[in-house]
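Take a look at this single chain in structure tokens; it is the form predicted on its own.
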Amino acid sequence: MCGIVGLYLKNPELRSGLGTLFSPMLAQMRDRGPDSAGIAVYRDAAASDAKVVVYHPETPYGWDAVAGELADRLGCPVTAEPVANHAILTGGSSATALRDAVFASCPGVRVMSAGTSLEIYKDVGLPAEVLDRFRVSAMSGSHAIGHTRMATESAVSTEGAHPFNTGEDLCLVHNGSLSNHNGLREWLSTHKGIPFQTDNDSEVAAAYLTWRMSEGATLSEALEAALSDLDGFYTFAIGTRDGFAVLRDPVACKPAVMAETDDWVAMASEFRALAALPGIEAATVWEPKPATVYSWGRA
């Protein structure tokens, strides 16, 4: 059992308060996932600078030395901004190039996310502790998705926490379990060159969507294909630079509820995560149908 939440702010005037609105939603999912928690926040959609959020268990860690090593490898300036036991690295010709340089030069450093808008922060601990650790309540942005984990098939670790990111500015959180992830991971790694950092089935789902979209599919088209190619039970919340989407498997045994007003759209595993949002009393509230893609923004 895990808890997932998502919030997309349609009204730009609310975006400076994204973290204030989002943090109580994730905290409400404590009972569904006390092992670890994570947040994916989308900042300025028009941003173009490549950035990679990285993690190392030592705090403080020598992030300036890491940035210097990456600058030497890439032949351009790289900066590091520490955020608790994470850091935001900025520089390089693309987020993928910067990510690959981290893989090649910094074997003890884990990549949490890569893109121009997306930042992922995740760690072991109760949701409220993780939210405080990364000062999520002060964050601004257009949308965010989050996850609280009760581990069932892989270790309780920062690396095993959600969200998972594999392609630039794409991330996924997942409540459920996939039964064909081992074979799909091998195929995506061997035939499509997608790197994996964990044995978590949710990372495979994120990588599958990255591959589909790299072939030209929209996020909605990739999710439609996932209904045939991903075997298991799941509720997904997926973020891209342009919006977010929700998908339940054809059986839909994992809980989900959605709500929408003129100002925002939100989803959660349970309604209590939505109950404090402004205007919820007048919102349209519904249970998402099985095997149906819901998306907002330009996703």
Given for the second form:
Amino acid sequence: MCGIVGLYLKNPELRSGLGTLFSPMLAQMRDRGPDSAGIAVYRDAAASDAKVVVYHPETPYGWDAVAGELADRLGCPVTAEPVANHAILTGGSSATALRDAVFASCPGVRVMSAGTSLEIYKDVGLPAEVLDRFRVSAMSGSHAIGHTRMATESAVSTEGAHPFNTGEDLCLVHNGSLSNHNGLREWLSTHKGIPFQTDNDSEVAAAYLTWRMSEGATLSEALEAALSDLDGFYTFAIGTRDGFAVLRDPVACKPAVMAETDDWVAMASEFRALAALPGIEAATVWEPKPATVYSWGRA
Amino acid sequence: METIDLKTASTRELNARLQGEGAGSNAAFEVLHPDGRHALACGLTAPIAVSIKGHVGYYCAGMNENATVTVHGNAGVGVAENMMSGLVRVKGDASQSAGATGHGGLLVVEGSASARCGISMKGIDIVVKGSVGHNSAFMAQSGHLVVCGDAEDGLGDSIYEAVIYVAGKTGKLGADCVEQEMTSQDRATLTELLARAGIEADPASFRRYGSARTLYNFTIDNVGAY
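The form predicted on its own done, now the form predicted together with its partner chain:
Then the entire complex follows, led off by the chain already shown.
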């Protein structure tokens, strides 16, 4: 069992309060996933600077030395801004180039996210602790996706926590389990050159969408294709730089509920995660249908 | 009417208060701010009336006996699961497994119900004004499932002796579930169920589905397989 939540703000005036609206949603999902928690925040779709969020278990860690090493490798300035046991690295010609430089020169450092808008923070512990650790309630942005994990497929670790990011600004959270992830991971890794950081089944789903979208599919088209190619149980919430989508498998044994007003659209594993949102009393509330792609923004 | 506000009272306090009513009580309760909490108004035994103002979480009105529980909103997974008697009414939509394993009483969903509505029902009557999701009435043993809208694939899969009435379209029927003749007795039963549910629909517009009885009887032709 896991808990997933997502909040996409349709009204730009609410963006300064994204973290305040989002944090109670994730905290409510503690009972569904007390092992670890993760948050993906989309700061600004118009931003263009390459940004990679990284993690190292040592706190404090020598992030300035890491930035220096990356600057030497890339031949351009790289800055590091520590955030608890994570750091935001900025610099380089693209987020993928910066990410690949981290892979190449910092073997002990894990990449949480790469993109221009997306920042992912995740760690072991109860969701309220993780939210506090990264000061999520103070964060602004256009949309956010979160996950509370009760581990089934791989170890309880920061690396195994969701969300998973495999391509620039794409992230996915998953409640369920995939049964064909090993074969698909092998295929995506060998034939499509997509790097994997964990043995987690959900990372494969994120990588699958990254591959489909790299071939020109929209997020919605990639999710339609996933219905044929992914085997197992899943409720997914997926974010892109300027889009948000939800998909449940055809059997739909993993729960999901959605709510929408003129100002926002939200999804969660259970309604109680949505109960504190402003205007929820008058919101349209519904259960997403199996095998049906729901999307907002440019998805 | 006594009001219990879940902004201040816990689920445990609410249920203890409701379960504490004596066998003859017909007291009325109003429950405010349910906010999707699970297991509200469960295990009631007295013929009390409970009106919940908002959306509820999982297993609302589970194991209900005699009580009338009304949810003025949507219900999460397993509303009225294992109900024994009484009436549970959901004014909005119900999530999966509504009325699961119910032994008796009436569950009314004024919106739609999602997958596995009436799974393994054992005597409960369920009336859904809207549509139901896939695998509804899966392994349903007795009772009635009335669907005024449509039913998705897998309706009545592995059904025993429960009876299904559907007014709208059905997807692919589940294993051993077949359309059957709608008799005058069926029309009388359906008319009575709709009246009890307070839902207006023309009984003549419904079709009946039930078990072909090819799955659960021992067949001598299959003896070699055992």
